[in-house]
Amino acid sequence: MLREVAVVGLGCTGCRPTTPGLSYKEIMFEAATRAFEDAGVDPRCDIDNFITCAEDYWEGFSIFDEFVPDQLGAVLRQLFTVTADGLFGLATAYMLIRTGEFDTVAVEAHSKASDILTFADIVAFALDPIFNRPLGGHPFYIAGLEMNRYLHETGASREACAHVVAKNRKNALSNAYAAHGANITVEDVLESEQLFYPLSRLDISPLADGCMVLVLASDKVAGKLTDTPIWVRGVGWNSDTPWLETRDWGRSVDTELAAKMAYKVAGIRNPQKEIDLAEIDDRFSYKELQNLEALQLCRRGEAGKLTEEGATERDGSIPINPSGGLLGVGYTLEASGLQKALEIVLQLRGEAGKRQVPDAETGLAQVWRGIPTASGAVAILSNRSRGAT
């Protein structure tokens, strides 16, 4: 019988708009130290495997994983590199432990976005070199086109998207890890500078630096390490077509398929009733609405109305992004998914402080890897083991 897997340790540096006095190695060491202390383990002998989630283009040099082991305590140890978001790394750790070959795995993802001088150029470089890249311009025009199509197909309004921004930025004020908390109004969002129609400046998640490390363990050892294991009940991931010309612009197909996989593994049959809270991708404001529907947390076309009615507030019927989301915490590149998983774990442990969602037992973390990809991942976590349900 395949073993269960739990998150037993968390480490986070917090997110900041810029960290000029710290290198990526220093923030990684800080997060790892906190995670290992939280789990009560010594990485030199108690961690069977290490995973780092990084993309060489963000780092500015090739074969980035060569510069990782020292600060993770992984020198001369097994180290995997996942060139994708940290939530894909969590899924990889989950699978490694389920094989029965490993009992403990540490997953790391980080962002030093403030060191990047040509962010838009790196994103544009990922576009198809024949059909798309030669069009030029800032690549976020793709998000503007997708937002316009989504609003057209579902009837959601610009006001609903603005509600997402105001909600998440306000939620972030209660999160010590967040870089961009603010008390702004719907009107502030609607009146902010329009950049990529219909996206305004405040509809776009600002960048942030930060690092997250999670320690996962099998049920064989999880109970020995912590009194509050948070069980990974299911994971799912998917990549839709990379071709802009052939994708469905009104839906997030990769999220739909990743969620279907995660729900099947977790035994979730009715997400609206079985998921108590969710941290979902809000890289752009409309993505929260689009992903809310793709995750089956509401019906198609309902997300905008539910948001305007307050259902997705922290005290609403389906709390979404109580951490502040990427809009409030900051977009931390490949660490974005672990940022969301970390918040779900804190909520399920009852350690979220002022932003605590009461009586939460099962949470969902979802991430999209960003323009121009159609790749996403979903994780279902619970403070109840499968045998207890």
Second form
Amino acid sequence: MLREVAVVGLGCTGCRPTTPGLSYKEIMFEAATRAFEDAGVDPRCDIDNFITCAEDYWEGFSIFDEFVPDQLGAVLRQLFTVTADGLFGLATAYMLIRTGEFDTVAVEAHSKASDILTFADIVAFALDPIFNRPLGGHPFYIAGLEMNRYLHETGASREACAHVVAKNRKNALSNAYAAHGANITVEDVLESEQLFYPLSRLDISPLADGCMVLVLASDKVAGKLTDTPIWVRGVGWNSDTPWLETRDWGRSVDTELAAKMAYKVAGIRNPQKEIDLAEIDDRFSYKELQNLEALQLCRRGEAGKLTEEGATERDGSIPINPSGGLLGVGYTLEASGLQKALEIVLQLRGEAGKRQVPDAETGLAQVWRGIPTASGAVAILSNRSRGAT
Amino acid sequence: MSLEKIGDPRDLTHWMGHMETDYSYTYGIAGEKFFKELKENAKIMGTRCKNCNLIYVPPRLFCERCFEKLDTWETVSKRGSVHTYTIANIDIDGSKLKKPIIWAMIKIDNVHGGFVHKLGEVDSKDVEIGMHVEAVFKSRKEREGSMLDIKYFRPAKQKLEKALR
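If the structure you just shared is the form predicted alone, then what does the corresponding form predicted in complex with its partner chain look like?
Now the full complex is given, and it begins with the chain already shown.
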């Protein structure tokens, strides 16, 4: 029988708009130290493999993965980098442990976005160099295009997107890790500068710096390390075509398929009934609505209405992004998915403080790799092991 | 709002770096043919997948659905419809554009795909999803074999639209 995998430790620097005075290595060192302390492990001997998640261009390095071992306690040990969001790193750690060859794996992802002086240029560099890039422009026009089509196809209202922003920014006020908590209204969002119609400035998650580290362990050792293991019940990932010209502009098909995969692994048949809370991608306000539907947490076309009715508030029937999401915590580049997983772990441990969702047993974390990608990942976590349910 | 001071990182002690990356991106077999026809004849070419009964625009040598090699070339329409659009008010450096850019995903008639391009000769208030548009090309002399050979798409002329029906 395949072994089970649990999150047994976490560390986070907290997210901030800037990190004056600390280098990327120092924020990684801080988060890693906290995670190893939380898990009660010594990285120099107790971690069987380290996984870091980073993209060269975000970091301003070629072959950035060479620059990560020392600040994690991983010099002369097993380490590799996954060039994707941290949730893909978590999925990789899960698979490594399930092989039976590794008992403990640490996953790291971070953002030092404040070091990037020309952020939009780097995003534009991710566009097809022959068919898209020559036309120039700020690459967020792609979000404007997608939002307009999503609203057109589903009939969700512009106001529903603004509700997502107001909710998530408010949730972030109860989260010490969040950079952008604020009391703002739906009207504030609607009246903010229109950048890429129908997308306005406040619909866009502001950038943040931060680092997250999770320590995962097999069921063989998890019980020795912690009294509150949070079990990884399923993971899934998927990529749609990279061509803007042939992808679906109204739906996130890759998220739909990543979710199906994760639900299958986790044995979840009725997500609406079995998922108690979710941290899902809200890089742009409308993405939260689109992803809610892609994850089958509501029916297609229902997300806007549910949001306006308050169902996705922290005390609603399906709390979404109680941490504040990327809109409230901040968009932390490849750490975004790991931040979502970290929040679910805190919630399922019952350690989320003021923002605790009561009686949560099973939670979902989902991330999109951002403009202009069509890739995403999903993880399902639970404080009940497979055997216990 | 966060109480953290939002500072310009350039005010901190730092080393300024500059990532210089010049590249020559090869068009490849499919791109070569597509841009040659675009430049010389103002024609839009696609490749047909017989298995999936789809014409890919921009053309490719392989089908993303069935992975079949594609070698049947077809000239396709210069017209299409606005699948979705947006109005960009800021430039890549964050500065306000004097003249907003209308971007659209244009689905070319009867093919799988089309172009993400700009709309011209139209007021942003008059743009709507589903509207019929046509490609406006640069003159033969100005065309260089790139996506910029299409200046923009504009609302399709009424009489031609009728003739197509």
